[in-house]
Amino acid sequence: MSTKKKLETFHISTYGCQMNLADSSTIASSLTTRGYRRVADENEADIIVLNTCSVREKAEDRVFGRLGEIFKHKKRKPHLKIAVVGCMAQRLADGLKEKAPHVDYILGTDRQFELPDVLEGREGTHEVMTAFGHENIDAIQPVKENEHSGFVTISRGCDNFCTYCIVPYVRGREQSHSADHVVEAVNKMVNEGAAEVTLLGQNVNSYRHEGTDFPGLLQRVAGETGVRRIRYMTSHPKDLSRRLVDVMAEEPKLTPHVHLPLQSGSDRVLRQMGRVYSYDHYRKIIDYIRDRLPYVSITTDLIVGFPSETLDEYEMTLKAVREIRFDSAFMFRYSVRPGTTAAKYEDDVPEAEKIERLNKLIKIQQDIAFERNQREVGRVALSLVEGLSRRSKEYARARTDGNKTVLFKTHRPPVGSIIPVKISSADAFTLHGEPVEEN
């Protein structure tokens, strides 16, 4: 008689973008659906799941930080089982086995959505799996992630190989979900009380299938299903096209936020990290942009100190900040990525100084964001409520559909509710306001 645990219970902590948020949410409907339960708290779990991230390395450092702990955890419990998935597994594959032996499963970015054969030793399956391809790619059903707003993944995999980025080699080439696929996902969100869906890609905007390009699907999406409020993201300048635009002023579903990478305000520097557009084509989409929507907020992200930058070029990135001025921005030191194509090139500035230069972008864009901020003082934005603030629980959270964070004093908040809130005041990083009657 075997007295081998049954594996129950389960745990996943999710490292990196809104992707590997909405893979999470897959995984744990596949394991659900099993029979394992989730649990919150990790000591209770018969498995614990890391969906990963590869895009910086210290995101990779926190994972095998946590790989360290939880070996503790494995020691006083035998039978416990460590699942790493996701983009950092598809990097390392067996060498992660190497540095963390104590991990059980390794599954790639295709591969993690079959954990639970995994666990059962279904035939076919290994403990290493990173193989790309998946047989028919709308068999992977998105889930939402809380109860009013979810992700659905449109496209999986990115075909532009930018020179810094590990993406395209740890999520494979470029893969797009049907339009029917996409409208069936959303409809499905909306009967299970979501009232906001994000649609999710590496690159939105290159989504093709069949014929339906990216406006296409948002015209479907908005058209077609019952959901009140639809945002989108990544976008990449080379693809965004005018007719997105246009689409996005004539659909009062679409929020008026638009997430549009630069990393760099110089044009050589965009040609090293292999980013196809000049920082003029780039001011042309943000000039249409800002034409077309009469109010529309504008986010980004930003590289400083990418090999051979010179103090000249990063001052065009300081200059380009400040002439767009972006409502917020993600911005980054250069970090070498191995694998990638400029990990060949010589990480010639040194980290001090690419500190010094992060630092120094961080503090303007700051500014900028509090300028922008007040233009919304006054101002009535419709807002998802998401729950009480993290720091007072007398105050509700909600998100602006410029996908701002605002705050206001309240008890019973109406989770999952859009109302309109009339901003009274404003930081570089929250807005601050009140519920008003709807006309």
The other form holds:
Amino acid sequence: MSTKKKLETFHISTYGCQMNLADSSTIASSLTTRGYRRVADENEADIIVLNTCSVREKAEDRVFGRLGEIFKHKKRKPHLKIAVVGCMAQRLADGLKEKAPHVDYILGTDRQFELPDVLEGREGTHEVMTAFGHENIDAIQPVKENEHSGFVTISRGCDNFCTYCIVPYVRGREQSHSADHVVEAVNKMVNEGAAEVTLLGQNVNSYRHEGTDFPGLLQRVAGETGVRRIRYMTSHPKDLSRRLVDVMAEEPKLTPHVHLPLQSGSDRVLRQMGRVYSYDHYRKIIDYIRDRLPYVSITTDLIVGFPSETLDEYEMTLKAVREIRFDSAFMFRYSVRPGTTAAKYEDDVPEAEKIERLNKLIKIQQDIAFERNQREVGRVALSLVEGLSRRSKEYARARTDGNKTVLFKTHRPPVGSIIPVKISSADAFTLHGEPVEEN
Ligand code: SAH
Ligand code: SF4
Ligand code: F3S
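Now show me the form predicted in complex with S-adenosyl-L-homocysteine (SAH), since the one above was the form predicted alone.
Let us now look at the entire complex, which starts with that chain.
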């Protein structure tokens, strides 16, 4: 008889983007189906899974820090198994063992769903697997994220190769799921209680499966499922079509929110980044969106300190932010990603200068977010109730149609309901309001 302790429980932590969250739900569900029990406390786990991100150096450093902590558990608990999956596993493969020799399994972005087989040592599986290629991507089953909402990945990978970005290397070439798969997955989540789904892709606008393009897919999901709210991300400005905006304007299930990464306000920097649109083109899309969708929220991603970015070019980003007035923005300082085209350029903006540029940008954007949120005061926003506020148990937390957090006073929030909330005040990050009667 083997004296090996049986692996029974697992803990999974997710780093990075929403696609990783979606993948983690699928991995967790596949483990549960095979008899493993998910635990909320890492100390109780026999298997610790880290689903990782490589988009910036800091994201990878955090995982290495965490692995250092986990190794301490392993000393106390030798049967503990550690699996690193996702983008960092894909990028570093065997190399990860040099910095973290105690990791047991390394499964890349196309292999991570085989974790239950790997744990059981099924024939043909290995401890390190990073080969690209799914036999059939539609076999990956999306699973609801929580009681009231879920993510459905519509396309995997990316073909854009923006010069700074690691994603095309770690996620591979773009592949779209079939429209039938997406519709089925949404219907399944709705049957299990989801009011909202978010459709995910690195560049949803290039979705294409047989005859269906992205606006066509949205029409199918809206028409053929009982979902009440549909979100999506991310859009690439080079191919966000007017037809998409028109479909959003016509279909009430589609929430008025567009996440459209600008990255830089300078055309020269945009060219160096390989983004293939100009600032002027970007502005025209925004004008059209705002014209067709009056209460739309527009959010973005911005990078400062890209190689060779001059102070003047950086100021063009500030100017763009002041002109466009985003509802919110994710703002980053450029981080060199080995193997990308931009890694060959000299990373010549000093770190201290990058930090200064970023802090100034954040401050300007914060004031704009505050001002944009004041526009909401007085209006009634349909909001999905998500739970209690993280800070105070006297408040419920809900998400408006425009994807902003709104808090209202109650001890018993109707989680999963979409209710009208009248906005009474706002700061740069949060709205406050009161539920009103529907009429
Ligand atoms: N597919 C999405 C974005 C994926 S990565 C898109 O194209 O919009 C999310 C964001 O991280 C990017 O929009 C970019 O702003 C930022 N990012 C990507 N690589 C980066 C790098 N090397 N340094 C700093 N920020 C980066
Ligand atoms: Fe990266 Fe560009 Fe692809 Fe987005 S579109 S994932 S930034 S390469
Ligand atoms: Fe990070 Fe991979 Fe997403 S690199 S941003 S987790 S696709």
